[in-house]
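Next comes just one chain, in structure tokens: the form predicted alone.
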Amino acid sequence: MADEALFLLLHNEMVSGVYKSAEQGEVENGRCITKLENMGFRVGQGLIERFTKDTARFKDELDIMKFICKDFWTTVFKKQIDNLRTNHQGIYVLQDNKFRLLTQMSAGKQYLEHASKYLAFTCGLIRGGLSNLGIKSIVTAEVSSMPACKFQGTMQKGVTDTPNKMFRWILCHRNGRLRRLTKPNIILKT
């Protein structure tokens, strides 16, 4: 409980700094939800890498899909996606009723335009996961009701890894140390 805690201060207090530096103009406004974006991406990178060290190769995009719904999602907000769907063609939607960054705000619609700015990183989150699994995305948020929102994300084709491709972790031996790789086409010589 105290981990959940820190965490969602932690997101509160990082939104609010990007929003604090844009006020003072070191940052644009526009900015901002990029800025946050690409923290929740890095974030995302690093914990699916660890997240998935101890898995088996995902069967295609449907099982990464699963996994980030299910296990990922389990891990860093402490509950499953509520729902999800797909059409089939590399559109995923991912609905999650009751969003541990959006409880916090009032269930008023007056609050509805600043959910976007508390949605970027878990955006970027995903996106991130999804490179490190071989898949580039899109991914985009929506909020109709608080604090139930929709991420949607966006297969790109034609610039994913082969499709059975995840991470691979390649030791190798160097001035006596093992050291994990996650490039499989990245081998030092010694």
Given for the second form:
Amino acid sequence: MADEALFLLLHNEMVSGVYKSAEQGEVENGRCITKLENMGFRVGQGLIERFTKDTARFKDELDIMKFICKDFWTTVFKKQIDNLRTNHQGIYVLQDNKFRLLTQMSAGKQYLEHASKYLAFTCGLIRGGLSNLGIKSIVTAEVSSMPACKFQGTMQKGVTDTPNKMFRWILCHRNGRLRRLTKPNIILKT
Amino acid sequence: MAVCIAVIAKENYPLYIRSTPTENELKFHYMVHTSLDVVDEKISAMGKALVDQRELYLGLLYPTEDYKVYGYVTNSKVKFVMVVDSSNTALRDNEIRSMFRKLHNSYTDVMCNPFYNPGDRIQSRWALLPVSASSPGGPYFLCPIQSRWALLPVSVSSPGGPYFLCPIQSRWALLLCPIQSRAFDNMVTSMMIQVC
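Requested next: the structure of the form predicted in complex with the partner chain (the form predicted alone having been shown above).
Next comes the full complex, and the chain you just saw is listed first.
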């Protein structure tokens, strides 16, 4: 039962530790949030490997997002994501109305300017989890009123993600028209 | 007996590949490489096949006259490929499944190791040799001749010639595996042995 509080306290200390080292010049100013996010990334990769060990294979991206919202969030924060929205074109918004890492801080607008520091690790966590499941993404967070917050994930459809797919159409830059590839194994970046 | 075990990353390069050095290793590397196509086929055919639709264990990928190749894919698209001797007919599907489960557990531990960067090769100092099926006295694991430890050079009359053995119950044999990658190696070796 105490493990929830342990992670919360450790996380708070981590954030203040990174910022203290920034003051002392070990870390460049402005890179603290990146550092926290990268920490979350690596942790997310390992966590997702452990959590998906026993689950069945995922069918598609939506399946993966649902897993993140339900099982992953429950295991890490002991509750599920309250609301998942998507535009079915690669943008997902996860809304948590009572985010565990912010509940101790305030119940409204107080300390709003500091909230982003405490969300960086979780953004990295989601990004790391998605990256290990094969989805490259950018995850950002926004808070309008604590402790509710929204995590927005933008999936990137890059050619490196699905090397097995054959891209049959390329945009020919010369005449600006779509031309069919004759050799389907060649993937060109325009 | 498992003659070759490979862990392939999702970009299809090997993270860890181990085979019996008595045979031509390149042959096994090639077999694992060709089995990747079959793995990809099975993953993409997932939507159409009603059986094994969301299972991680892929089953027998393809048989050759001497060997059988089994596959397993994790949710992070890391593939495990195992090449097994065909002559060992006592090997059942359940045993292969349990071997893959153990491999998956070990791989998860490697992933959570903070000193391991995802995407790097899984390093190990010991090039462990698998034991042939008919060695008397149960499970042993082997250490290479270059090992720092004084090995008991016991030769066993098993097919494939004499090996250097050190019993798994010995104290200094257990001292050989303090860190993560060695644990991974030991797990793989014990898997190769357990199949006997």
